[in-house]
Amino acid sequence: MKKEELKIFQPITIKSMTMKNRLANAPFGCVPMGDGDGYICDASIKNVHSLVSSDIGLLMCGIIRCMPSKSGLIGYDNKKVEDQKPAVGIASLADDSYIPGWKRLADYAHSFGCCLGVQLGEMGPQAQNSVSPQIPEYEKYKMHTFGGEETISDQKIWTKEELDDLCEAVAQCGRRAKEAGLDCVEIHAAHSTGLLYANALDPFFNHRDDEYGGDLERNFHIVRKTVERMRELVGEDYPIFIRINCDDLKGPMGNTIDDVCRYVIPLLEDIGVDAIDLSQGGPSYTTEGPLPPMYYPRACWMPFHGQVKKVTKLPVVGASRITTVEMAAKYVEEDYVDIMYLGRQIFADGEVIRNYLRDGNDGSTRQCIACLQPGCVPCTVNFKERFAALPGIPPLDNSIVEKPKKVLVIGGGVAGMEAARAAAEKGHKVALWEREGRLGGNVGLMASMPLTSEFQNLIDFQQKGLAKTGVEVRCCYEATVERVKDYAPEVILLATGFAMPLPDSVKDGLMVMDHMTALKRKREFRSLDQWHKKVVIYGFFAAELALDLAEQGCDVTLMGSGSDKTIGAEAWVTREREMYLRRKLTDVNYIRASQGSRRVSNPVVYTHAKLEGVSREGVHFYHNGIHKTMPYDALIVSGGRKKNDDMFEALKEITPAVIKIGDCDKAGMIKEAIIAANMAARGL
C-alpha cells in the first residue's frame, strides 16, 4: 500500500466539516494568543502559521474566554483580575466584536487546507473556580495549582444561575464561531482540575445536589444544557464535539474507564455531540494525564481509547505521545481511534507530516523530547518554530553569506552541534572536534538512562544535520591550544559545557564521582555479581539516576540537603515531571490510585542531610542531629554546575572572534543552549 493510501491520509467527514486527512494538532492553552483584550490580531496569525500550514487536517484551538470578563483564566465575577493589560494573552469570543477576528484565523487556516476548530469552557479549580467545594474525606489531597502546591480550597463556588449563564455564554461561542467560518467547536470537559465543565462531570468534585449534580445523570447536565441550547444557535450539521477523560485515574473516587465504556458514552450519544476527543486525568493530580512527560511509553494512552472506540459509532479523536506519523498511523489503521492528535510533536517540527511522505519514514523528523518546557509552546528544541510562534520578532535570516568563514567549534553537546549546523547552513566552512567518543554532552549522558532517554531524539537529529550539512566532525579529538593553533580557525565558538566539582570533604574517596561521570560508568552498576551494589547518592538533582539504578537492581539511597519539596524542583523539570518524582520518592498526599503513581521502597530517601566525608567505613552524614555513617560501594554527588570555559583566554590569543555558548558560557536549560549556539551561528 503507498503511503499516501493509508487511512490516516484519507479525509473524514463528520457532519458539514470534510478533514483532508486525519491528522490533527491538540489544543494547547493561548493557542492562538489574542491581544491584551482577547481579539485575534497578527500575533495571532503568527502563533498558528506553523500548524495549520504543516497539512494537518484539523488545528483544534486552545480554551478561550467565553464570559463577558477580562479574564478567562480567574472567574465569573472579575475580582482578581489584574487591572494592566498583557499585550498577549488568551483569545475571546465572549460577544459579537470577536467575530471579525475569528473570521480572519480561520480563512487562514482554510488557505492551507486546514479546517479550525475553537475549545470552550471556563477554567476550574487550578483557577479557583468550582462547582462544589470539596468534601473533607478528599481535602488531605495534594494538587498543583497556578499558585503551587496546596489543597484544594478558598475555591469561587458557582451558583445555579451562573452555571445556567456559563451554559448559555458557551453556546453563544458556538453561534460566533460558526458565524465565523470554524469548522466546529468542542466542550472542553476533560481534566477535572483543569476545567470548570470537568470538575462537573468528576465525581471526585462535584459533590452538588440539584440539577447541576449529585448523580451521573446531574453531573452531565452542563454538557447537555449547552449542547442543546447551542444545537437551537448552530443547527443540525454544524460538528459539536466533546472532550473528556477516558479515565480520571482516581480509582473509585472519579470516573474510570469502565464508568467512561459503560454509562458515560451513552449518555454522550444521548445529549447529542458528534464527536468524541480523548484526554485523561488531571495536570494537577496525575502524572500520566494531559501532557504525559518523558518518563512514561509513547501511545501510553491507547489502551484506554482503544475500548472507549469499540463501544461508540461516533468518531474518536485521540493523543498519547504521538511522536511520529507511523505511529500514528498505526492506530488510526487499528481502529484505536478516527482522528489522531499529533499535539507536541508538530511543534517539535511543523514539517513531520511532508518528511514521511517524502522519505518514507520519520527518519527526518526532529521528534518531541517531552520535556514540557516551556509548556511547549514555543518548543525547546525546535530554534525556527520559537521564532514563528512568538510576537515581535523579525523573521530568520536564512541567506547564505558573501564571504565564508573557517569556523571551529569545540564540544559535540547540543550547543556545539546546533551552532555548528547552524554556521554550516549559513554557509561557513564548519569543523566540530569533541574530546569523547562520543557526540550528545551531559544531555547525551541524561539520555542513556531510561527515563530521559527521550533526549537522545534531539541528538539524532543534530547529528543528521552535521551530515546533512557537511560539518567535518572529529570525535575522540582533544582541541588542544597546539591543535587548534596548526587549524587556524577564524572563529572559534567554544561549547565545552559544565563540570560539577566534587566537595574538598569527598574528593579523595575510593569511588566517588560526580552525577556526569557516573551516567559515563554506569554500566558498572548494572553488574550485580560485582561489589558494587550499594550506591549512596548526595543530591537530589540525581533523582532520576537514583530510579533508574533501583530499578537495575542496585541497593539505593538517595539523600539531599533540602525537604523533600526540593525533589524534582530544578528550574527544568515542570510540574508533571517534578509530580512524578515526588510521587515515586516521598510520601506526600496525592491520589495515588494509577500503578505509576505509587511510592517505591528503593531508593530510600534522606531529606535535611548533609554530607561530611568518606572514609573505609562509608559515608558520613549529618541527619536529624545525628552524625551518622552508611556504608557504600559508590558515592555519586550531584552538586552545582560550574562551566568549562578554562580555555577561553588561550584560544583568544590565536583569534579575538571566540564566542562562548551553551552551558559554558551561562549553565543552563537545553532550549538556552540552542538559542545561544543558533543566534551565534546567524550571526557570523
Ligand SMILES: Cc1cc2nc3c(=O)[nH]c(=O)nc-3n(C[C@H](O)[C@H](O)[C@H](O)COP(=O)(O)O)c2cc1C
Second form
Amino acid sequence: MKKEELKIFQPITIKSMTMKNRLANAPFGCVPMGDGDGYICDASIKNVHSLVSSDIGLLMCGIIRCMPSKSGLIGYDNKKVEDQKPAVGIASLADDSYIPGWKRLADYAHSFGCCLGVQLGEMGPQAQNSVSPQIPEYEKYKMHTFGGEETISDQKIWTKEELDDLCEAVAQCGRRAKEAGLDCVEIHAAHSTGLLYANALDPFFNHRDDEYGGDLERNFHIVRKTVERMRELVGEDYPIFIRINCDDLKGPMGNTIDDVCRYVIPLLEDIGVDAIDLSQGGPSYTTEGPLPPMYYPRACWMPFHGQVKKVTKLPVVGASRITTVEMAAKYVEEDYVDIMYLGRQIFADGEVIRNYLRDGNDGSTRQCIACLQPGCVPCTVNFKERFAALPGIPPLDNSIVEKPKKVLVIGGGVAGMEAARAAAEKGHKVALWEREGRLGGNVGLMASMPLTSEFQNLIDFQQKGLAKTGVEVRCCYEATVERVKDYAPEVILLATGFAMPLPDSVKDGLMVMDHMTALKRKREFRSLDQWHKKVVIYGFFAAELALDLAEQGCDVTLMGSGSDKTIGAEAWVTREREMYLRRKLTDVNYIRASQGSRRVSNPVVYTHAKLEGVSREGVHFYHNGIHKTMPYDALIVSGGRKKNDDMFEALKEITPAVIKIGDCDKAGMIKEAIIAANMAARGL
Ligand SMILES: Cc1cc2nc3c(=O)[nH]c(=O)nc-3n(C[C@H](O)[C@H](O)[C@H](O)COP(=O)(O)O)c2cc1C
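Show the other one: the form predicted together with the ligand, since we just had the form predicted alone.
Below is the entire complex, every chain and molecule, led by the chain shown above.
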C-alpha cells in the first residue's frame, strides 16, 4: 500500500470538524503560551509555528485558564493568589476579550490546513485545589510526590456553588472557542491528581456526598453538567472531546481499565461527548503515565487504548511514546485508535511527518528520547525549534561565515558532536577527534543499558549530522599536544567531558572501577548460570546501572551515603525517572498498583552507608554503627564528577582560541551541554 493510502493519512470528520489526517500533537500546557494576562500574542503564534506547520491535522492546545479567578493554576503561589498576575505562559479564554487573540491563532493554524482545538478545565489537587478534603491515604502517598513533602494546609475545597460556576465557566469557554473559529474543544478530565475534573471522576479523591460526588453517576455530574450546558451554547454539531484516564493505575482505589470499559465509556456516550482521548495515571504517583519516561517501551499505552476502542463507537484518540509515523500508522491501521497524538516526538522533530512522506520511512527523523528533562523546552534532542523560547539566548543565526576557520573539536560526546556540526554548518572546516572507538561519550555509555537505551537516538542523529555537514571524524585518535600542534587548528573546542576519580581508599583494589568504566566493561559482568557475580556499587547515582546488572544476573548491592530519598534524586533525573527508581529500590509509600511498580529484591540497597576501603576479604563499609565487610567480584564507585580539562593550558600555547564546552566546562544536563556547544560554535 502506498503511504498516502494508509488510514492515518485519510481525513477524519467528527461532527463539523474535518481533519486532513489522523495525526495531532498531544496537548502540552503552555502551548500556546499567553502573555502575562493570558492573551494570545505574537509569542503564542511563534510558539505554535513548528506544530501547525508540521502537517498534523489538528493542534490541540494544552490546558488553559477558564475561570476569571486565578486560583489553582500552575505557576501560582496559592497563598498569594489574588495579588499575582497570571504566570507567563498560561493562555486564557476566561472572558470574551480573549476571543480576538484566539481567532488570530485559529486563522494561523487554518492557513496551514491544520484544525485547532483547546483543552478546557481547571487544575486539581496538585495545585491544592480539590473537590474533597484529602483523605489520609493520599497524604501518605503525597509525602513522596514530586512536590516534596509540602503540606496541603491551604487546600481549597470547592463548594457546590463554585463547581456550578466552574461548569458554566468551562461551557462558556466552549462557546468562545467556537466563536473564535476553533474547530473543537476538549474537556481535560485525565491525570487524576492533576486536574479538577479528573479529581471529581476518581473515586480515590472524590468522597463528596452531594450531586458532585458519591457514586459513579454523581462523580461524573461535573462532566455531564458542563457538556450539557456547552452543548446548549455551541450546538449539536460542534465537537466536544474529553480526555480521561483509561486507567488511574491505582488498582481498585481508582478507575481501572475494566471500570472504564464497562461503566465510564457508556456514561460518556450517554453524556454526549464526541471523541474520547485517553491518557493514564497521575503525575504525582505514577510513572507509567501521564508522562512515561524512557524506561517504558514505546507505544506503552496502546494495549489499554485498544481495549477502549473495542467498546465504543466514538472516535478514540491516543498517545504514548509514539516516535515514528510508521508506529502511529500501525496503531491507527490496526484499530487501536482513530487519531494519534504525537507528543514529545513532535517537539523532537517538527519534520517527522514530512520526512516520512518524503522518504517512506522515519530514518531521517530525530527521535524523542523521553528524557523529560525539565518541561521538554527546549527539547534535549532538538533545542533548535524551541531556541527562541529561552530567555537570554539570541535567535539562531544561520548565515555562513566569510572566512572559514580551521576548527578542531576534541571529544566526540554529545557536546563535541553538536559543536562540530554547528561549526560545519556555519562553513568552517571542522575535524573531530575522539579517543574511543565510538562516538557518544558518556551519553553513549548510558545508551548501552536497556533502561536508558533511548539515548542512542540522540547519538545516531548527531552522527548523521556530522556526515551530512562533512565533518572529518577520527575515532580511536587521542588528541595529544603534539598531534594538535601538527594539525595547527585556528580554534579548538575542548569537549572532553568529565572523569570520576576513584577515592584513595579503594583506588588500588582489585576490580575496582568508576561508573563510566563499568559501563564500558559491562560485558564482563555477564554472569554464568552457576555463578552470580557479586557486584557492589557505591553511589546512588548508579541506580540505573544497579538495576541493569541485576537484570543481567549479577547479585548487586547498591550503597550510598544518603537516605532512600536521595535515590534517583540527581539534578538531571526528572521526577518520573526518580519515582521509578525509588519504587524499584526502596519501600517508600507510593501507590503500587501495577506489577512493574513493585520493589525488586536484587539489588539489595544500603542507605546511610560509608565506603571505607577494599581488600582481598571484600568491600569494607560502615553501616548502622557497625564496620562491615562484604565479599565482592567487582566494586563500582559512582559520583564526584571532575572536569576533564587537563589539556586546556597546554592547548592555549598552540592557539589562544580554546573554548571549553559541555561537561569539561561545567557538569550539567545534556541539553545544557548541547546548547552551550551550539552557541560556542555559532559564535566562531
Ligand atoms: C511538557 C508537557 C506538558 C504537558 N501538558 C499537558 C496538558 O496540558 N494537558 C494534557 O492533557 N497533557 C499534557 N501532557 C501530556 C501529553 O499530552 C501526552 O499525553 C504525553 O506527553 C504522552 O505522549 P508522548 O509520549 O507522545 O509525549 C504534557 C506532557 C508534557 C511532556
